[in-house]
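Let's start with one chain on its own, the form predicted alone, as structure tokens.
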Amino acid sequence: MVETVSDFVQLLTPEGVRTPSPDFDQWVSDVDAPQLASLYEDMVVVRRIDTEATALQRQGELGLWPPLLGQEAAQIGSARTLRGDDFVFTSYRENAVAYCRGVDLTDIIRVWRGNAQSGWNPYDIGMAVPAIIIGAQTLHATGYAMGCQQDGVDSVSVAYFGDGATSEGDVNEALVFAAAFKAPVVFFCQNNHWAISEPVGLQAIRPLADRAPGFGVPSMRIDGNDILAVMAATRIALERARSGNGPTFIEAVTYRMGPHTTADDPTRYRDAAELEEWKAKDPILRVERLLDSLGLFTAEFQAGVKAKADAVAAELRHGCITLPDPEPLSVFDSVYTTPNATLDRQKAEYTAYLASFEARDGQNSDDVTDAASVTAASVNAVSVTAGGGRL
């Protein structure tokens, strides 16, 4: 299913027309040229990450990577609106929110190369690192807006999930919870049209946010691709939620040009055809087309921005590259805050299973029985420790 231009609000044709709009036009009144640049160098910059990040993976540098290709203004467009103390968490999708939150670049990718098991310290950019269990991070922004209600501050938690989310019981019951409590919080929801490999028409007979003034929270429709219309609706839900009245459900109407991850083949579902309708749609090619229109569309600034494109790619090239290698029993470190038994006996399992490749490599045999003592008394202590037999 393809939406028409009467669907959502739209503030910037796919050809680069800016349209009025009396209850949305204010929200963007600021957006001035110098503004509507720097917008454009972030989308092609989130993009030229995006393109490689997935040449890594295909070089066998990430073990995965989840391409946003084709919603950089849906993720742009709100991130740019929020404050420094506002909270966002995510999916494994919002690498453009990452960007925008100030990530460093190498932690973006830390967990897709498999080198750590998160990749950032929330607290430090206002982030929580992304959820890969299917909207479970809904739940996670209600809690955190409904402190900040008892804290009494007027920050807000932003939360990010796709259509398939909305299918998952996390997010109906963050709704309800968000409703019932006035929480101020904000649901964007990108309907990229595909989860995975099911049509976003498989699982909602109307538009998306038509779900959510069922549990009492108020919804807009959005042109997901129109960055324009993506930072009016999310400056108009941060402002209620600031002015305590309460959570917005954002759906983004955008699309998912790329797989889902490199791990998938959207030929076997999507038809051509369906890509190259929303290829026109592109959220670049509009700004690209408007600024053009108001002659800023130089060579000099198209440049400056392959420059900062570039650049930006080599350092997450690097960055990615020049990981070192975790110690193993690192993976053991942060589980639990305090002494585990459990944990400890695993670890004294996997000390010894590594003890035992040393032995292959004709270390000398002496040192690996020691080892292999010292972990087998480690082994029976940690049983003791928990009751006296194996847990």
The other form holds:
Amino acid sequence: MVETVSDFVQLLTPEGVRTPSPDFDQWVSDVDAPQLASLYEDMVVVRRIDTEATALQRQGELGLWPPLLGQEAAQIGSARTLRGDDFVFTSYRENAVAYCRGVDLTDIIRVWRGNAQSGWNPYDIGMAVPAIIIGAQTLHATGYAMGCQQDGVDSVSVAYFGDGATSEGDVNEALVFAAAFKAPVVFFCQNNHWAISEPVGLQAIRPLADRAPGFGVPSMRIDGNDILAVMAATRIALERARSGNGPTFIEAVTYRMGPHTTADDPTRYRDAAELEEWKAKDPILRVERLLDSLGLFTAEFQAGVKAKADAVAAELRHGCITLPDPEPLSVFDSVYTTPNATLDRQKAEYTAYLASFEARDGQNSDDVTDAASVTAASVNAVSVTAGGGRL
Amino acid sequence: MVETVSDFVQLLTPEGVRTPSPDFDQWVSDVDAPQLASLYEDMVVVRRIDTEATALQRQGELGLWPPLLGQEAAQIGSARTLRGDDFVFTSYRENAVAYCRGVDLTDIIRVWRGNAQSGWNPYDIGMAVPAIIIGAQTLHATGYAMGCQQDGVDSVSVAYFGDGATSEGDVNEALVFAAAFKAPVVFFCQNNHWAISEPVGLQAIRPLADRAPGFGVPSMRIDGNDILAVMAATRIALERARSGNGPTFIEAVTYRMGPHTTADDPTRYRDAAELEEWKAKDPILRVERLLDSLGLFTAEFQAGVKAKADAVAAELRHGCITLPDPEPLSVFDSVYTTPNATLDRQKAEYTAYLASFEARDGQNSDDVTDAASVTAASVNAVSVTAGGGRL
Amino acid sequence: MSTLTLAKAINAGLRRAMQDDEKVVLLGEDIGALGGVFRVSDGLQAEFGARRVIDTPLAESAIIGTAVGLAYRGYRPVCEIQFDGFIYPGFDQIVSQVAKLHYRSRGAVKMPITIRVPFGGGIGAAEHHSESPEAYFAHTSGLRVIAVSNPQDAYSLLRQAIANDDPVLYFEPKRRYHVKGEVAEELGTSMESATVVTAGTDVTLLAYGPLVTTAADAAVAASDEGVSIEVIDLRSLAPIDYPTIEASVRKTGRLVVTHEAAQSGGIGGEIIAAITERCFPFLEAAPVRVTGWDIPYPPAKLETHFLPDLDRILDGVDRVMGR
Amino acid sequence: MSTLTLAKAINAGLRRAMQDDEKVVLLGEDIGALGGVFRVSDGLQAEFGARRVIDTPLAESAIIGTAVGLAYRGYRPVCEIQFDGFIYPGFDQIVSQVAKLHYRSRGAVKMPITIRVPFGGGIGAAEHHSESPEAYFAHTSGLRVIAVSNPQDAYSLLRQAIANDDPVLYFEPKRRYHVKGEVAEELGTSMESATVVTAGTDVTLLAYGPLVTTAADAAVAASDEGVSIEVIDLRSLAPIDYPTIEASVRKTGRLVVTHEAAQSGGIGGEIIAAITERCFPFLEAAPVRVTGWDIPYPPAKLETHFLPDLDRILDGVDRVMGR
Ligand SMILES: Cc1ncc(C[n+]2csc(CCOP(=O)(O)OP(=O)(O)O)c2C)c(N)n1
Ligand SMILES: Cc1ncc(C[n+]2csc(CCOP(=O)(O)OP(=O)(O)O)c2C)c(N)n1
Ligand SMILES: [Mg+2]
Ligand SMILES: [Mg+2]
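For comparison with the form predicted alone, would you give the structure of this protein in the form predicted in complex with a further copy of the same chain?
Shown next: the complete complex, the earlier chain at its head.
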């Protein structure tokens, strides 16, 4: 078993050349041409999802969107190695992970359209409600892993988080607990070099992967734009967890090629040159080159991938614009599992209040209608001036 | 400058033999016979303080006492290397540090007698209000160090904390911030092997000193029962901080020979054998042996040290038992720096309430006196049954 | 069952819950070999093993955060926070995760987590060891908050709390851990309901946790002076059992609320506002609060000048009676 | 000075405070080059350097905790918490250290820390971005709590907060960041005082932060119906300016309080209890609350069904008027 690896692991260069690695190759030896093609397709599809969702946001159909542009290999390479009975705890940016877990596309959109605080049922796809509170989910993943251990199953939990998250106390406490209980959890850190406007160098003056071994958690620092390296490292970590050997920390070095979210303007804080540098390391491009070198990147193949991406984008768009608005009184649902007298009273109060409008509207009372329209206007004014929700 | 040291640093064996160390000896080359004698005296005195305070607690004069028995070298060795303009942030167990900082003995006692939430004025002795919230003070020390840096002075702040504290998010965040800002702070961790009933192995499966380098903070693992190793390591760390080279983490490996506090019963969770093992490594004994081998441990010297310890103990006891109870209305003092209308109203209410008793007591009204005595009795019953305050 | 101290009643409740449901696991600092600093979990690790009675590293956010993960996995974690003042490092996980995840997941995920907190003063402890943080949690939507006052409730309500699919903050009056009482192995009335401790007709006196006994003592003392006090033990601080309080206040027209927590923003104010809304025409005087002051918990030698006691409660009764 | 948005007024207040006192330093996430996600600190790092406008690593407990250390050293740190919902990881340092250290040190140590928090909803944001956590802090002895509603107060009260030797939680109504107003370079009346926004005789309507404007709109709408509302902007939530409220309620006999925060345990209940205690004989009806529900902040498309608005406030006025 590979223990802590200090060297940067890369199996596929930006130029699309496979570089041999005695330690890691065995973990991706099953990745044959069809698999590679399928991984490529997934990456293209999720990039298309990003584009489509960004367009939907610009068109006012979504309140916000956090693109994962540039992180396709990190997310797909890792998520595709998981089993259905593994469980994933993520932040807000892991839409490609959700895609691999088999999410219904509309469920991705609910949150960003403002319809719901979450999309999918976690138990349907083995993926928790995303955590916007930075780092919090690493503890959830650790606890879930302790549960798997206690259940005597070899399921693994995976925590996805960013470079910025490593500064939060919670992430460090998660390492402490995971080490103490040898929990079957994989800490998958996507170092995309930025936490909104803050460069990774502000969070850590040493490589992030160096942090974990001191806690007793072996780590690997890998090229996160290399889908083969990502798969190999994740499999090593999963195997360690499944076989009772505890947690692993993976630093997938990648790059957030887009803004933090659609509400962000990265030109305020980062160099155009840096982005150019990373464009050359694009995770999709290198698989394209590899496929090409294998004679697989045919026009027919490309057309097939494009058709799939277009279909997914269309489905996403359709799901988005046809999503019905939530019912007003659903605002009171799912706060508690059983009736709560105080809340029920508030719901009754509001139900009667809404009904009074209908009653009064029926009477076509001028002053009330006036007041209602003033409200609507001021609420709109607010959302326009404030510009919508950030993360 | 010594960077991270992975080996365990020891300059004085339990048998009292000086072991040469090319890297560390230079940092204690000034420790001559008089200095050694004085360090010895301090250790004996603080052990005597522990004994006296424990006795005072048993006699009902103190509510609680957290003995530092066994950690004398760690605390005195480090604190004696500090300058007056350095600033110390500690937990509750660092009474020997306070002693070295020149605390008035009565100020140590105030808290444990229940007279006040703190003793000394931090600005008088360069030592903050002790932090009972585990780990919180490491952030304060880091912030204070950032202030020193900003002020352009070469003062250093020192954070004392225990092995258990290393699991708290705050301590890890402190390492992140200290590294990010190259703050002149020394993290002095006394690994006394226990956090109440939890062995250090539960907090960390690797040596604690291994944690810091991953954050970019150089560390040293030293024999915390060896006062010379402690002094050398602390001086290295202080020098690094003063010269603008940032933080250092010191793991002083020591042992809590007593209970967690006077309210604790360690026989419930730890082996008598372990204690025996550590008694052989007693920090005072080995200096005694060294002094003896140098021909300095004379009867006269011993008598002088004993006299000093007795005098300090007497002063402590006197300060304790003559400490006047706080004034009832002082309960409202120092909540805010300026008047606060809501609180002032409560104070006025309570002032009038207390006055009404005096008035009624003057009238010698039976029923009221009854009620008052019921209260007093029930309060006492409570403190007896509940057994007084723990940490 | 038998005569038990409040602490032992909780111990019995934990044991029974663990026997009944293997998904119940305990997490906390020093809860294993030591049995907790108050010995509340005494013997449980020996009985159920270190996998179900988990001594955790020293980190409260992680205690709560891993409990969230365990709940995701179908467990019913019972977390012990060693003392009231040490709950704040876990506040974020409680407020943003434990309280909200059922809502955030649109009902898909349940958080049947019980967080046990020894709370309140009166034991002459050092700072951070005598706090009453219950109002923070009662203001946090998604949580249920319980405070028990006697061994029977301690036992019954703990079992209800653990069995409940919502997260419950369960406050234990640490200065009453050693008080004994009969404990029957029953679940009793719903943990959401308040209990009338002594019936009365002149004044409604509300208390919870450590002050219930003091309130009952006050009722005895006042009856000697001809004032009939109805003492209600709130038991549930979120939600509050308003029907029981309303029925009482409609009868008495006078309300006194007592708690150790600071007055401003405490449970007392909330109840007075809610009862004023609901019973305004029945109120014969402004409701009165007898509470801790708006100060940090004071040093041990001053705590009697902070804590509501029999005299201060009687003084409050006098005030609401206009005397 | 000039016409400024509320956000720019805060920016001006920060600049002026930094010019006046070199011990004022800013700490927060993304406050440097980016100028904060709301651009509130725009340009300040360029003007005062990275040592005084400190982009910190992503850790709220450390932002507050290092501010405590800086305060020990004589600094006056101003911390920015990026959004209301991200303050909880720093809760322990605020409650146990910032709030208590003056008391704990028997007055020796001052904690002149200002914690700026953009708060409240109405901007269609994702979860944790629209919360109103002010009641937690108003219940925390040792803190002062301010909520501003307009550019002038934003400027003046920020300067007072920074100059104050006590720690201040300073809440900024994020949905009103872009609203403009005249701002004079003055400190104005004490930050502890409430302001009568519109005088009236029938109902006293209390609001703070984002809802003050809505309350003022309600006064206009109600006057058309012949109801005269006195709108008071609380400004200080701890301590609360009771003399101003009392004077109004003695006149009107009717009280409505509105806020976005959940009702149970909110500021409204506290004020109603306190005013009932102080003005009981003057009250002609039970005070009414118009607040957010006891639920986690809902998704964007439902926030209009959570937030008090003009109609709901008018409905509350109707209720207190018995209509
Ligand atoms: C506790 C907390 N603090 C602050 C924020 C605001 N915030 C949202 S995303 C973000 C940066 C996160 O950076 P990183 O962890 O690197 O993830 P990335 O966005 O790069 O995927 C910040 C500061 C938050 N969501 N939660
Ligand atoms: C936040 C917090 N959690 C729990 C406690 C209770 N407690 C007091 S001391 C202690 C153990 C501390 O161990 P360590 O850090 O090793 O210091 P030591 O007591 O050994 O000096 C615990 C758990 C506390 N004071 N603060
Ligand atoms: Mg990032
Ligand atoms: Mg220890």
